[in-house]
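So this first bit is one chain, no partners, the form predicted alone, shown in structure tokens.
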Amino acid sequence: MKASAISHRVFCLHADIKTDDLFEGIWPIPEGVSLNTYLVKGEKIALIDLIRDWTGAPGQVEDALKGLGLGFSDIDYLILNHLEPDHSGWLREFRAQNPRAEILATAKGINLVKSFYKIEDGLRAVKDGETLDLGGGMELQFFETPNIHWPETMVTWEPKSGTLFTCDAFGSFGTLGERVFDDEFSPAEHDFFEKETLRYYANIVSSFSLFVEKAVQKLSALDIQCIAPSHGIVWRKNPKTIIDRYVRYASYAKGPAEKEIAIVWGSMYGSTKQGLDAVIRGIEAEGVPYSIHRIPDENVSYVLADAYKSRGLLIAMPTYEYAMFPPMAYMLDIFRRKHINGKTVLRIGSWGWVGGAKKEYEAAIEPLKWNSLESVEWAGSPTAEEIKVLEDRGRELARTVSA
């Protein structure tokens, strides 16, 4: 990959990761992900954020450095905004090639350098608002932004180009190829990245939405001309687009979300599916948009994205061995972990010889503070009367969501 110039002294060096590996060991990335690192040149040279040795990422970044007439040994400062291993996993190898570079991070970040990588020397803990003079009129400033999405995180500000290096904040799934800037992608490509940004946010950042809002407020006085995250598009033309998008996503955590319904369903032998079809007819009669996800066929990553942005949820599952359908139990645990709170929810489902899902379900959703409509359960296949009740309940859910 070649280096992409943000200014004549600031460059994006990125590696495209295409793999069957799961991001964080959980989330699928069928369209890959980029690992972006940045070089700032003054009289001294700073590299902002690193990579891990993942599908040849170090070689891709090394090639970009060579295009600038540089190598890893030329770096004077390595700035680690965030110590998660996708941004620091190659640190020992970097240190072996360049033992003189000073490593900068927050105090909590420096502790992670020591515990993760057993490096003790050449470290500097920087404080909120502290600056680093690179010479030649180039200066960097550091702002702590804890819990986006680890406690040690910070962002780095380069005022001459107006570039904010944000690491995981304002990131996205998806590889970039030979283009990195927002004004280089087509509307169709932006639609793709918007979906992958929402999925990235719901999967990675949603638990920390309060801290996203705090960080945006804290940094609002900066004259930001470019948002440079460590995953995804570099926003040099319309940085406000990605900032506003993240602010909107953060707002979903406390509501209101979009006036639509995310349907999450599973069925063993088709009885729950019959009831689900009736509820969907009721939703469609009210004209409320919906997304639909069958589990366990569909990965939780995609379910989470639509559930996070939607005001309403429809949970459809059978009773399984006196308890919840196991894939739904897992899904609800993820909802709890990712704070899918404050939704308007309808639960439906069939049972065979006896019910039992209700007790476990109600315990699982208690922390989520959902507005639950009256559930509908039935034995075996639904009767005509039960189908009518289900259609009516679908209309009720839709009207409540759209109100």
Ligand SMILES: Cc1cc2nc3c(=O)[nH]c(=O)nc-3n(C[C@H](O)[C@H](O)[C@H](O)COP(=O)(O)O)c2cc1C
Second form
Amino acid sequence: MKASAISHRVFCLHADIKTDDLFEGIWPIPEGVSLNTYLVKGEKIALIDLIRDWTGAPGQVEDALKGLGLGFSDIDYLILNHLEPDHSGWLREFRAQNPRAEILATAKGINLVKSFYKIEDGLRAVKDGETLDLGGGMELQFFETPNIHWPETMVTWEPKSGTLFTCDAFGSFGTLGERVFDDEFSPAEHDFFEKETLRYYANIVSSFSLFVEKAVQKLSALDIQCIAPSHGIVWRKNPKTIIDRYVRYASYAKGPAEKEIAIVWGSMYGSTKQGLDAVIRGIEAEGVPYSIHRIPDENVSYVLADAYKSRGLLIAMPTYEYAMFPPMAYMLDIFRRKHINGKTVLRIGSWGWVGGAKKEYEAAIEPLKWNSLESVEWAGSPTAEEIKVLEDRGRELARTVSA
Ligand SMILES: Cc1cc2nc3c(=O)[nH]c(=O)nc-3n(C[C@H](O)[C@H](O)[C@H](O)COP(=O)(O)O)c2cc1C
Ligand SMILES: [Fe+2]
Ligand SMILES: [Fe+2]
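Mind pulling up the form predicted in complex with this ligand next to the form predicted alone we just looked at?
Now the complete complex, all chains and molecules, led by this one.
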């Protein structure tokens, strides 16, 4: 992949990762992900964020460097905004090729360089607001933005071009191909990236929304011309678009989110589905948009994205061995871990002889501070009266969500 110029001294070099591997060992990335690194040229040369050795990423970045007439051995400073291995996994190999480059990170980041990579020399901890003079009128400045999403995270600012290198913040899933800038993608491609940004945010960043808000506030005085994250699109035309998007996503953590309902359902033989169809008729009668996800068929990554952005949830599952349908227990555990708080929720489900989902469910959602509507359970398949109640409850959920 060739390097893309942000200015005549600032370049994006990226590797596209296409793999069946799960991101962070948990989230599917069928459309891949990009690992972006950035090169800033003064008299000295800085590389911002590294890569891991994943589907040939080092070779892809090396090719881009070659296109600029450079190699890894020409780098004077390696800036590590974040030490998660997707941005640092290749550090020892980099070091072997270039023993003289100084590695810069926050103090907490430097500790992680030592513990993950057993590198002790040529390290420099930078403080909040500190600058690095690259010569030739080029300078970098570092701002700590802790907990997006690790404790050591910082962003790097290049004032000449007004570029903010944000690592995971403002990132997205999805490969880039030959284009990296926001103004190079079609509306349909932007729709794709918007969905993948929400999923990335809900999967990776949502638990740290408070810190996203703090970081955006802290950096608001900068005259940002370009947002350069280490995954996904580089925003040189409309950086505000991605900032606003992240601010909106961060606000969902406190509620209220979008006036939509995410339906999450599982069923063994279809009895729960019969009741679910009635609730959906009620929701449709009120005209409230909904997404629908069957588990475990659908990966939790996608369910999480829609649940995160929706005000309302509809949870439908049968009783299984005196407790919840197991995939729902896993889903609710993920909701708890990812702080899917403050939702308006309806639970429904079928049981055979005594039930049991209710008890386990109520304990599971206790920490989530959900506004629960009265749940509906029935034996076997629902009666005509139960169908009527389910339809009404669907309308009630929809009305509450759209109020
Ligand atoms: C493996 C299995 C375990 C079950 N465990 C219970 C149970 O502990 N208590 C109960 O009342 N019903 C139990 N049932 C019955 C189901 O809850 C009941 O058939 C329900 O209608 C299934 O809904 P579904 O068709 O949406 O899966 C169980 C059914 C299966 C297949
Ligand atoms: Fe990360
Ligand atoms: Fe990352």
